[in-house]
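Take a look at this single chain in structure tokens; it is the form predicted alone.
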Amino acid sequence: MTKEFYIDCDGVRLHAKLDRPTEAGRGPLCILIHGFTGHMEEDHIIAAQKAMNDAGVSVLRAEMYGHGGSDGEFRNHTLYKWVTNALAVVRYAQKLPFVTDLYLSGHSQGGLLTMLIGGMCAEAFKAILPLSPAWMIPENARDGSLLGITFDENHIPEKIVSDSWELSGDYIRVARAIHVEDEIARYDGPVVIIHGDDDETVPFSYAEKAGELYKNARVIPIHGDDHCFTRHLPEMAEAIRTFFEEEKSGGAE
């Protein structure tokens, strides 16, 4: 069963859907967040949601500022805005009366957000699941590049333009100020990183590096798959379902 609504974040409406397993009572919930230019109805987000539901986990899908049905223009979104949005979603989830354990998962820039919020609210989550996390964005922004577009890091342009999107230079200013390693160090709980090892957008080496930096991480490669798991989507979904079924049975570390 699905409930569609909005979550308020300081006057910004965040489009959300709550998907619960059939006849669900009290139990776990996972917040699930899309990536850069993405939305909650993408194939890989739906596959992840259904895998969680199949394992008996409720899912709160939320769209961040400037994406999907949420308020704001894409060109004006920044990682700071997304962090503020995600904190509002976490507060909403924590107040739901049926929730026993809370999890957090996100894809690409949503995976980066998962890593940031995981450290900021470490006590809130039983585990976090970054999917193809694009946590190289701040590092690349400091070096003068964003998703293949280069710029002078000493003179940030008014806007960054690609063939399919445009961003304010504020996105770069914010990204450069973020150091993901700080939040990695703050999270001691279980981390499951699922990443295609043929990812053309975020090299698989970033998943391996994150796996080494976290205190309690497992990296699950989806062999031969790309950034959005278009080649082996069922394998990605199965990895998620298996993790949550292990959690239910007490078999996961």
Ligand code: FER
Given for the second form:
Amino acid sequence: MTKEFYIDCDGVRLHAKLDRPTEAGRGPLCILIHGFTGHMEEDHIIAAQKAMNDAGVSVLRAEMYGHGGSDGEFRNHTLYKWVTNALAVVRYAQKLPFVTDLYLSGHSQGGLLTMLIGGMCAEAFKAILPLSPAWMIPENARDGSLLGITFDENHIPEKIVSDSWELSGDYIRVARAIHVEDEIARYDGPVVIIHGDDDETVPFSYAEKAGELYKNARVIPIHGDDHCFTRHLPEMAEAIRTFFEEEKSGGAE
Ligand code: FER
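Switching forms now, from the form predicted alone to the form predicted together with the named molecule, please provide the structure.
Time for the whole complex; same chain goes first.
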């Protein structure tokens, strides 16, 4: 059963969908967030949602500022706006009466967001699941590059223009102020990083590096897969389903 609605974030409407497994009573919920230029109906987001539902986990998909059916223009989105949005979604989820354990997952820029919010609200989550997390964005922004587009990091341009999108320079100003390592260090809970080892957008080495920095992380490589898991989507979904099945029986180890 899908319920569609908006979550208020200080007057900004965030488009959301809640999918509950059949015959669900009280139980776990996972928040699931798309990536840069993404939305909640992408194949890899739906596959992750279904895998969670199959394992008996309710899923709250939410679209962040300037994406999908949420308020805001894409060109005006920043990671600070996304962080504020995600905090509103976490607070919303925490008030849902049926929720027992809360989990957080997101793909790419949503995976970076998952890592940031994991550190900010560490006590809120039973585990976090960054999918192909693009946590090099802040580092790249400091070095003058975004998705292969270069700029002078000491003179931020008014806008960054690619073939398919345009972004305000404020995206860069915000991105370069963010230090993901600080939030990694603040999260001691279980982390499951799922990442294609043939990802050309976010190199797999970032999954390995995050896996080493976290105190309690597992990296699940999807061999030969790309950034959006287009080659082995069922394998990615199965990794998610297996993780949540293990959670039901008291966790792996
Ligand atoms: C970048 C690398 C990756 C970037 C964005 C991404 C805006 C995110 C991709 C995604 O969310 O799919 O340099 O700059």
